[in-house]
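Read the single chain below, which is given as structure tokens and is the form predicted on its own.
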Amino acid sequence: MREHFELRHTDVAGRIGELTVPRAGVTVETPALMPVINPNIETVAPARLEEEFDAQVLITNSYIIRSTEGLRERALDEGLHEMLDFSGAIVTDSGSFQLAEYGEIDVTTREIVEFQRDIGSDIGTPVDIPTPPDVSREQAERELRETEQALADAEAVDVGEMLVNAPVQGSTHPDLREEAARNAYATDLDVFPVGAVVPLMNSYRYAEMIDVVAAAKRGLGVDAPVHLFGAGHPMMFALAAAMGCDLFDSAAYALYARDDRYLTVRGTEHLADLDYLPCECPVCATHAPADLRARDDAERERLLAEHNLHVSFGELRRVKQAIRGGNLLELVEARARGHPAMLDGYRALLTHADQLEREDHVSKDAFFYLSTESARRPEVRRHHARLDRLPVTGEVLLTEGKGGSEAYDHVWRVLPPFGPFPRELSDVYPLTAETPERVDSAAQEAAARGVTRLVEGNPDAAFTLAHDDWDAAALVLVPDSVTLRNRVVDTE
């Protein structure tokens, strides 16, 4: 077990945890956002990130520091914390980004990890190979072997109390991602970044991003803190957290501000297109769009960066509260409605419902049926599986109504999307679900699959289903042995 990471609350695969960073002497609450600090360009001072935004951890680039003479000497002389004026945890990247961008760097894993240790980094990173999406399997396998060697080289360095990242690569090959994660988890390293996903996010390929993360999670233990490398847009924090990501890093707050772009939880706006600022942060509460546009470039960039930070940290607080409240998927659902690519990501998340179900709580406050996607949630899959534990004999009425009949030995309720259950469970989560009066076909079809599961598990019982005018697509899923009654027609 990795003693430096402890879970406090969970919902779906999302979790609130505590990452103990011994060298900094701090404990970071996750999910956490790590603002990226360019050592050559200071948009928002690290001290302000700590004092005004409550940033507990940030990330900077040790390769740039090492390659810049003045910065290198300052870092070695003063240490990163003094140099950046930041008392929280500091993560350092290794130069892998430069390797991906330019194809060559002049440093080895041993050299950069030792340098990170010497300048006072709290979490260091080896020189892994960030294999981009869509490459051939041969290239992905070859570069994965190089990354695994980098992890072995990092293990061999005496790093003292510094934690070390073990990046998980493998491109868009799920089995390689899972293998890479399993191998990384078997090392003595500490934090597990899922790497080379920025091209997927930049292309709004959120569904494939989720598949990559799901594969990595299958290879990692529950005590492994997971960093989604390069994930800095608040619109996808809830989705990524629900798949089990604990750490995010944002260069977007500064890069987007430099281009006059304004972040929201629904996407990105250009300042030139805004007549109003749809936010309550201090920047938006005291400025109008025209006022921001009139500022000089440096001040406008700073103010937009501050807004971008406020909306990003605010969204992470919403994610945490949703985890505590057991309604993270409701937040994901709301965010999914903000962009078609986010909806693709949510649907991809639900294809991993069985994986999510293994980490999800069996009891929460409420289940809200909000869309056809709700019919595929882990709670529905779990209920169907548990029908195997509920034997029933004789004549059985399955009904959406609340009444019964003495003509039957047993009367069970039917609630789309869950399907049948004994009435005694009516007050048990998730069968207390809030569902719309106009139930859609997806909920009916899920309920029909539940009926099928019950019927197949009890071949000696005789079933009657009294449904509320289900669609033909749902009724065709019900076994032929079940007697069907349309309650709507019966009561007319």
Given for the second form:
There are 2 protein chains.
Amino acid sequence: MREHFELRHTDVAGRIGELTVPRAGVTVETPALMPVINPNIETVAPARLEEEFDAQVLITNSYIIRSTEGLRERALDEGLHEMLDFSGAIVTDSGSFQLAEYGEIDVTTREIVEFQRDIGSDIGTPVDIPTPPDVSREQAERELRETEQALADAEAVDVGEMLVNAPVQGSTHPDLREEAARNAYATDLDVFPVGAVVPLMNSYRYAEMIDVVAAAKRGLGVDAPVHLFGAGHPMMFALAAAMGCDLFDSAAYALYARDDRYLTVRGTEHLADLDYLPCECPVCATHAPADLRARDDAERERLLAEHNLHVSFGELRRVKQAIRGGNLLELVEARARGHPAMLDGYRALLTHADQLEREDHVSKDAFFYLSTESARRPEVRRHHARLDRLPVTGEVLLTEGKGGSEAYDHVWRVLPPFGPFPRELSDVYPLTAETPERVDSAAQEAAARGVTRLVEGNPDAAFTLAHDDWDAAALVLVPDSVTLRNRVVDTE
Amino acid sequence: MREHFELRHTDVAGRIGELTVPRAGVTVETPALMPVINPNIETVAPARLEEEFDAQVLITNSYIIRSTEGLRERALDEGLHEMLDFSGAIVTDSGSFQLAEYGEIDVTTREIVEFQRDIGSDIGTPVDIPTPPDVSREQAERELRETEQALADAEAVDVGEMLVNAPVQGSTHPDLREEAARNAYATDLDVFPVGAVVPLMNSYRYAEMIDVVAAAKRGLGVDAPVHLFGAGHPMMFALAAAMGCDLFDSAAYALYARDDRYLTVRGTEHLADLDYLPCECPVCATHAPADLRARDDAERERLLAEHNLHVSFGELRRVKQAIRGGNLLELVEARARGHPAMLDGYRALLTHADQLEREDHVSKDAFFYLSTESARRPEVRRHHARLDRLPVTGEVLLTEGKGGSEAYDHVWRVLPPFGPFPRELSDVYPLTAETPERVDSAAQEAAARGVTRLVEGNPDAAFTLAHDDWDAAALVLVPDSVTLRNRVVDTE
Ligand SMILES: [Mg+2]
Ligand SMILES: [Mg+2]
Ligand SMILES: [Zn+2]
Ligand SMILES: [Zn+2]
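Please move on to the form predicted together with another copy of the chain, as the form predicted on its own is already shown.
Shown next: the complete complex, the earlier chain at its head.
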């Protein structure tokens, strides 16, 4: 058990947790967003992040601090918290990015971890190798050995109360990511960044991002806090949280603002293209696009950064509320409609249904059927698996109708996408589902697969299916032994 | 041509327009949201609505004013604008609601329209009969005759510069709604409320609401400003705007606040159920749910009303920005995932594809394929219709691949959900579409229907379809005369 991280609530693979950061003396509620502070450029002051945006944790770069004359001395002298004027948890990166960018850096893991300890970082980082996507297996494996050595070197440093990141690399090779995660989890280190996914996010390869995270999660214990490194766009917070990511970091809020780019939960807009500000935040409620365009560069950048922060923290609250309400997948459904690549990401998530199992989660909210993707949700698969274990005998009517019938030994309800179930389960999640009146073929096909599971598990029973005019694509999936009755077309 | 209303931009059946309100001397940009002011209960002062929320128009009830001793005299004396302290346009309702609720009211259309004129209303309303959903055709027709008489009575009043509403009734009978709209449009009256849809919205019957609006729109000229009467929940603004609604009114912001209910673009939350405030507005950015719960009733009601207003006006900006960007249906896609009944509403909208035709709208944004519903968007149908008029001869390769082939006379591209097109059209909307990598059967089936249209229009050409491993459900739709090649499975 990881002693610094405790899970409080879960939904899908998403969770609300508490990360105890002993050196800062704070507990950070996850999912958490860590604004990235460039020690050389202040867009929004850390004290304002803490007071106005309720940021509990931020991340800055110890390599830049160490390489910059004045900063290095101040950090060693005052400590990071005083230098940045921030009382929450401070995470420090190590220079891995600079290593990847420039080919070498002038510091070892031991040196940078000791420096991070000395400047008062709360969570330090070794110099891992951020292997980019799409490299050969050989390169990914070779670089993984270097990352593992960096983790071992970090473990050997006497860090006191400082927590230490154990980055998980492996490029786009799922088995390497899983192996790297398993090895990282076996160390004494504390937090697990999934690294080098920024190139995937920048090119909208959200499906592959999900596959990478899913692979890493398979190698980590459920008690491992996972940081999706470089993930700062609010459009994918719900998706990534549903796959089990606990920490996000945003440089985007400031970098995008510098380019007049405006974040939304559905994508990115350019200020030049906006005729209206499509947001409720304090900036957008009191300015028109023309007001912002008329400001000088610094002022406009600050206002856009504030908007970007508001929408990022607001989306994080939405994600957390969805986890508490047990409707995180419903939020993912909505976010999947922001861009076709987000739909790909959601479709990829659903292929990992085995990893999305919820422990007996008592949900206040009903399952909402919101798209043909909903037919592939884990709840549907779980219901089908349960049908294998539900015995039934004699003459059995499976019907979409409400009434019973004395002509049968048993009358079960049928609800697309779940399929058949005994009426006693009608009040049990997920069979309390809200479904559309205009049923689609995907829901009927999933229900037909449920019928098949039940029929196969009960070869001695005789089944009749009374359906509401299902599509041929669904009916063809029902075993031939089942008597079909169309409740809409047939007269009884 | 209705002289008080001009269209500026359109997308789907949605539009940005300008409603000139001569008596107030203002031009209201539509879609517009009119907060409802109860003359007896002030939740948020009209002056604040104007200053802080940028409300350009509000609506109040002239019947209540006329029936309330002190108010009646003040309104006649000072005029509505001074009494309410609001300089934008003021719409007045007539007491129809009270008539429906209590069976009779003590005022005629002539009297109430004259009263509205006398108190300085900018848009008045006759006493129409708000026939509820699901009544018999006979009742709906009978009450429609009374509503038509009320319209005629209002026309006969000398109202000066005041505009006058011409409500469209007809219950849930589409042909009656269409006829009522045609008759209303034939009067000299100015604004067209679609009436008595509140019961549909309250019971989440969004599909039927869309059918009712679609019917009314068929009877109205495109230049008629349409008010979806009683529609104040931001979750359905995008859907209703896409069907061509220009005006919304919100009593919800105040009524919901009184019950501790919190509006979002995905539905309604109860304050008691919230662990986080899932919103970016100035209220939610500075309060936690516990802060709100700790306030006294009046203060909590005001703060919740402010949140409800912020999210309503924010969503309206989002809708307007989407119309400008040509991506209103993409916003509807996202909103359809708020509740299964919203999905029903979107599916109903798509059945009115003939009414959603856009005039040669040059869109900056690409068509986004975001769900299996996207396969039924008007752009797909329009492309299929265009295929009837595209002649092609000889040996024709239709391929999902990028390359050409010398073995064919013509090589056309195939893109699900659109189907085939000559490469010269690749840069033309909607064929610039962004589509997911993980293609679904609905997109392939739509593309197969496109292939069929092309084949049927060119009986002398010989077609080969090189597809990326389409589902059987799609391939079965392709005419037998077409040679099939699977680019994924076949080796060439
Ligand atoms: Mg749920
Ligand atoms: Mg578009
Ligand atoms: Zn904003
Ligand atoms: Zn709010």
